[in-house]
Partner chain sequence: MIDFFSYICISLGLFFWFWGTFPLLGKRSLLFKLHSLSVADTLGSMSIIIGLLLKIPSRWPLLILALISLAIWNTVLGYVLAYCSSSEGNYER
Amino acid sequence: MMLNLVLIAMILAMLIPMYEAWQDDDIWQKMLAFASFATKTSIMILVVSVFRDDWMIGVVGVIILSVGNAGLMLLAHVIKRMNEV
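Give just the one chain, in the form predicted on its own, as a structure.
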């Protein structure tokens, strides 16, 4: 029961930046929202792994947390360079 409440609260917190980015047409706001979504998803995976006492799920959460936003930052750099040309 407690895990379900925690997950529902985390899912609602994940939807806030998506709603803000959906209303704005700025590409940087959308990229920020996706980065926030990826971070919150990995934190949610870590919480589930702690509650279930499953360290394999936790390893996946740590990998997503540490490497997940690297592709997004690379994309941001490419878009910035394309706007300069």
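Residue numbers count along the first chain shown, from 1. Here, rigid core means the biggest group of C-alpha atoms that superpose within 1.5 Å across both forms. Computed from a predicted structure; not experimentally measured. Compared with the form predicted together with the partner chain:
In this overlay on the rigid core, M14 has a C-alpha that sits less than 2 Å away from its partner position between these two forms.
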The other form holds:
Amino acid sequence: MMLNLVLIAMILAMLIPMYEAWQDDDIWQKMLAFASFATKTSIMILVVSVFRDDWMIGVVGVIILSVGNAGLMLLAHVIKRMNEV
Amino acid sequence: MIDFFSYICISLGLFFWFWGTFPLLGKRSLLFKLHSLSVADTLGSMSIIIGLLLKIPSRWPLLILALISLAIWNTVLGYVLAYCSSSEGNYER
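Next block, the form predicted together with the partner chain, ref. the form predicted on its own:
Let us now look at the entire complex, which starts with that chain.
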């Protein structure tokens, strides 16, 4: 019961950056929304893994948390370079 | 009792999530949104993970790793996004 409420609230919070990324054309605002979206998704994966007591799903969540943001940083630098040229 | 504290932590984290994410929808500058996101979102996520840690202490190596990577990556990502976006145009609005 409590898990369902927590998950529904998390999905609602996740819809906000999704909507922002969809309606905004500025690339940096989109990047910001996607960064927030990635963090929220990995926290959701962790919550589900702890409530289900499933170690494997939790490992996936932590891997996304620890290396997933690196991709976003590289992407930001690539976009900056593309804008300069 | 511990269960109660963990739910308090999780709901506090959810409150922080909504608080930090709602400014994304506004017409404010990018740096304002970045600040609210990087502060409130990181704090909320850390609070949710601490709630989970109280609930299942046997998973602490995994959850502490998640906490540390959250604290480091989100601040670094905030700096990198601010640095990359500030070179072209100004966002004062």
